[in-house]
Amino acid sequence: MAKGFMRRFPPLKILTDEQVEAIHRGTLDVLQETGVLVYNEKALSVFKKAGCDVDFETKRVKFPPGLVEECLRKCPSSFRVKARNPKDDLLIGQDNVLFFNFPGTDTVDLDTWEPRPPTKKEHIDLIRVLDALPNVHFLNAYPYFGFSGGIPEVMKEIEGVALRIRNSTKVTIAIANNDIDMFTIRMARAAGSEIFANPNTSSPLTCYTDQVNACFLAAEYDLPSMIWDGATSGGTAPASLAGAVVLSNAELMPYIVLLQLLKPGARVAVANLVLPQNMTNGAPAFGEIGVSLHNVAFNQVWREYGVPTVSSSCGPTSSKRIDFQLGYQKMMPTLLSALSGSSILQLYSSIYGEITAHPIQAILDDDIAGMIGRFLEGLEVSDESLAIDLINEVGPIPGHYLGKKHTRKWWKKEQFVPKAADRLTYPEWVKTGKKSCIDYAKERMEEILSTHKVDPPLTRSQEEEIERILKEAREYYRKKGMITDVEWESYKKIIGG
C-alpha cells in the first residue's frame, strides 16, 4: 500500500462549534428551499422516488433534510482504492494524508517562462516522474490535457488515460464530460486498476448530465468517487468565507446524495477547488490566503460529517514561473490544509493556475510534501528520546554528541532532508558551482527518466485491451461527428492508422 503521512495530533480548528453546526443548517435550508438545477432524467427519477420535491418541468431538486443527513452518515470515513500495484494502493481517510499533481494545460519554458503545449515524449516524462516521486500517491485526471497537435479535442483525455496507466501503477481519476469516462473506466479495469470517478458541480447549484452519469457509472462499477466543486467567490459563490462554505456543500452535497441512493456506502470524498475572485481583472485568485481560509473552514465543517476531503486549491499559483512567490503560495494553502484535517493534497506540477505544469516544478514539490509529511507526524517523547542519561553523560562544554550511537540513530528519524534543495555551506556553494534548486531538480529528473521502470510493466493482453478500447472510442466520437474527417486524417498520422 502507497505509505501516506499520519498526522498525530488533533487537526487544526478556526470555527467553533456553533459555527459549524450555522454552516450545516445553513446548507440544508439551501437544499430544501432553493435546491439545485439537475440536467439528467434518471437522476430526477432517483430523486422523486427518495422523497426530493422534484420538478422534472425546470429540472429543480428540493431536497429534504433528514434525507441529506442519512446520505451523509452512510458515506465511508475511510476506504481503500485498488492500484494495479499493490504497492500503490491507497488508504483515504483516518488521519492518513496523500498527495497527488494539479494539472496543467500546457508545458512551460524554463528559460522564458512561456507556456506551449507538450509533445508525447515530454506528456510521458512528465507522467514518468511522477510515477518515480515518492510522495505522489496517485495521479490526477490529466498531467497534461492531451499531447503534440492534431489530438482531437474529445480524444485528449482518453489517450492521457492511457499514456498514464502504460507508464505508471499507480491509481488515477477519470473526467466526465462527453461520455469519456465510460472509456477510462474500462481501460483501468483492463489493467486490474480501480479508478476515481469524477463528477463536478457547476456553479452556482447546478448539475450537469455527463457529471451526474458518472455516479451512475460509479456505482455501476463500484467505484470510488472523488466530488469537486470549484466555485469562484464573488463570482459564482458569495465572497464571504462562510457563505462560500455553504454554497460548496450544497453543491456536493446532491451528489453525495445520489451516490448513497444508488449504492449505500459508496466510497466517496469531496475535492474542494474554491478560490477567490482576483476583483481587478476577474481571475481565480491563486495562492490568496483567503484560499487557506477556505480549506481550513471546509476541512473542519465535512470532518464534522466523517467524509474524507481534498484540498485542491493547493496546487495552483498565480506566478508565472518557478520563484518566491510560487513557493509561499504553494506552501501555505498545503500546509494549512494538512494540518486541519484534509485527507488528500493536490500540489504536485503546476505552476501558474491550470495552465502551465512541469516534471521540475513536481521534483520541487516533492520536498514540500516530505516536509509537510514530517511535520503531521510528529515527534516522539520517549525514555530514549528525552535522551536524559545521554545529556546527563555528555554533560556541558567540552561535551558533545557528535560520535554517539544515539546520534546516528536519531538524526536519520528526526529529519527531513530535502532533495532538490541547496544545503551547502557558501565556500562549497561557489566549489560546486553555484547551483540552484532548480538545478538540482533538473539533475534529479535526468536521473528518473534514464533509470526508472514502471513495475510491473502491462501484459501484452492488457495493452492490447487497452488499444481495443482506445479504437473503440474513437469510432464512438467519429460517428457521432465530434472527430472531423479533417481532425481524422490528422490523428491518423499521430496514432499510426
Contents of the next structure:
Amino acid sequence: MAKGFMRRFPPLKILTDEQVEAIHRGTLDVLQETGVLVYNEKALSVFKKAGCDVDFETKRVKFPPGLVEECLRKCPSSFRVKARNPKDDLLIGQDNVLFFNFPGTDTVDLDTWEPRPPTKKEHIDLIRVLDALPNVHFLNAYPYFGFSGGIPEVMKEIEGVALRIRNSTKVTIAIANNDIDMFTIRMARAAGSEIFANPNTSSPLTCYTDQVNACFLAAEYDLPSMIWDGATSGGTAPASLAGAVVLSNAELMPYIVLLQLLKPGARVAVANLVLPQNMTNGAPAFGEIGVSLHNVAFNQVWREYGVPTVSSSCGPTSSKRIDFQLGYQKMMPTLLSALSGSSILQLYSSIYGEITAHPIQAILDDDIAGMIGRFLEGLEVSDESLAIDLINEVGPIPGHYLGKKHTRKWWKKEQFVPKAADRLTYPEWVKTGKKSCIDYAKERMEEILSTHKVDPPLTRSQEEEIERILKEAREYYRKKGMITDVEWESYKKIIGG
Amino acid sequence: MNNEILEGLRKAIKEYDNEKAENLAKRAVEEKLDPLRVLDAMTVAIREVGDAFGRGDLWLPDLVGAADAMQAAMPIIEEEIKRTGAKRESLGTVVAGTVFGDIHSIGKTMVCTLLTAEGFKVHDLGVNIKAEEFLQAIRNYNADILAMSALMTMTAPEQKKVIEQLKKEGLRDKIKIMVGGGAITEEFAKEIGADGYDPTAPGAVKLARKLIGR
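After the form predicted on its own, can we look at the form predicted in complex with the partner chain?
Zooming out: every chain and molecule, the one shown earlier first.
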C-alpha cells in the first residue's frame, strides 16, 4: 500500500491548451536563443556531445528544441523511491499526493515569537515529530540548519543528515552546496535508504558547479532527483506570472536534459519555489495569491510533460507567529496546488519564510494535510453511499440517522477529524481551560516525544559507517580550509573529539 | 536652457528613463554646465524618490528604476568632474561588495548608487568578494566605511570572517562597518561586531551618514 493520498478527480486547470503551448514554445525559444550559463566543464562537454551550441569560453549553452523535448519524453511520469523501512517507500506521480516539510534556519520562541538557533535536542525533537506524523511522507533537507554550539557552516547539513538518519526512517534530500552531497548520499546508502539528489537552479538562467555536479552524483548512484527553482517574480524573474513560468521552466530544463543524457529514464521531479517579490522590502511575498497562480499554471504545464511536480512554496508564510495570517497563507497555496495536480506538497513545520520552523507548527500542519488529503479522495457515489433505501426507511421527523449502522460505517469514512483543532462547544471549552489549537498541538508534541521510537533504529554497523563518513567529511573540509582552526576547537567539543 | 537640462534630468530619474537621463547628461557636458550642479540635481531627484519609497508611496521597482536612470547618467558626469578638475566635497570613502559565496547584487548595487548620489566616494567591488579582497581595497582606498551584503543564510557568516580578519590585522578600529542583505538581522549585525545595519537602501544611506557623523 503506497503512502499518500490519491486524487480521484481531474486536476484544476487555469490555462487553455493554447496557453500551455505558448508557455512551452516560449521556454524552448529562451533555451535556443539565449540559453543558460553552465559553470561546469563536465556538463559543457556532455551538452556539446548531445548537439547543444556550447561556448566553452563564456560557458553559455543553447539547447536545440528537439533535444529538450526528447529528454522530457524520457522522464518517467511516476516512480518509486526506496526507504530504509518499506513502510516509508514512496510512490511519486500517478495522482498520488505526498507531503513533506519546509525548512527553517532557526526555531522560534513561542512566547516572544523571535527566532533563535535550536539546541541539538530541539533539532532532534523536530525530526522525531516529523518521523511520527503519518502524513509527513519524507523529510526535506535541514529541518533546522544545524544547532547551537559551534558547528562549522559547511558541516551543519552533513551533521543534520546524520541526525535525520538516526532519528527517522523516512527518505530525505541531499542538498548540493560545497560538495556536501558527496558525503550525505553515502550516509543514506549506509542506512539502506535512497536519498533525493538536489540540483537547484540559480535565477536567472544560470547553473552553478555544485548544483550541476548533483546530476552526475544522481547518475553515479542511480538516485531520484528533485530539481528546485526558486526565482522571485519581479526580481530574478519576470513580474508577469506566465513569464515567470517560462523562466523557471527554462531554468529547470538544462538539469532535465543533463539527467536524461547521463541516464535515460532517470527519476526526476521538479520543485516550484517561485515567489512574487515583496516590492516594499525585497523579501519574497510568501503565501500571497501569486504563489498559487504560479503553482497552478506550473502544475498544468508539467502535467503535459508527464513530470511530477513539487509545490515547494506552500509551507513558508510572511507571518512571524502561529496565527490567522499563517493559517490562510499555508492553506490557500497548499489546497490549490493539491487540486491542480501537484504530486508533492511542501507544507510542514515552517513559520516565517526559510527562517523559522517548529514541531508545534508541524502538528498543526498535519491537520491541513489531513483535510486536503481527505478532499482529494473525493466522494463515493454508489448504491450504498446514495443511501436511498435508508432515507426511505428513516423518513421525516422524528426519524434520525444517529443510531444507524450505516452512520457508524460512513461518518468515519467521510469526515476527517482534525487532531489539534478546538472543536468543543462553548461550555466544554470554558470547563477544559479555554485551550486553543496551539495548546492541543503542544500536548500532542509531548505525547509524541515521550512515546515515539524510530523503527527500525540503525544497526551498530550502520552507525559505525555513518560515523566514519562524518569523520571523513570533517577531515575533507579541514584540509580545504572550510573549517578553520578556531572553528575546529569549538566543533571538537560538540562531537566529543 | 541650463535649467531645462537640469529639470529634464531630474524628471528622467523620477520617470525611470535611462535613455533620457544619459542623453541629457551628454547635453549638459556639451553645454558646459557645471558638473557639480548637474550631480546635485540628480541627487535631489534620487533623494525625492528615496523619500517617497520611505513613505510607502513608491515601491522597489521604482527605486531600482530611478537608481538605474541615475547610473546611466553618472559615468558621463563623473568623467566631466574629473576632466574639469571640479572639486566635490566627499562625505567619505566606501568599499562595498557582496561576500564570498554569494552572487546577489541588486540590493548592494542600489545601496552603492544611493551612497554615490549622497556624496560618498564608493568603490563597488562586486559580488563573491573574499575577505582578503575587502581588506586590500580598504587599504588601497583608505576607506572610511566598509559595506557588506549577504542574501543567503549560508553566506552571512562570511561577514563575520571579514570582520575577524580586520581585527587580526589591526584595521577594525579605523573603519565603520555596515552590513545588509536578506539574511542579515539587527541582532546578527550586533553579534558579528558590525557598527550598523539597515534593511532598506535609503536607510543604509542615513546609516552611513550617521556612522561617520556627517
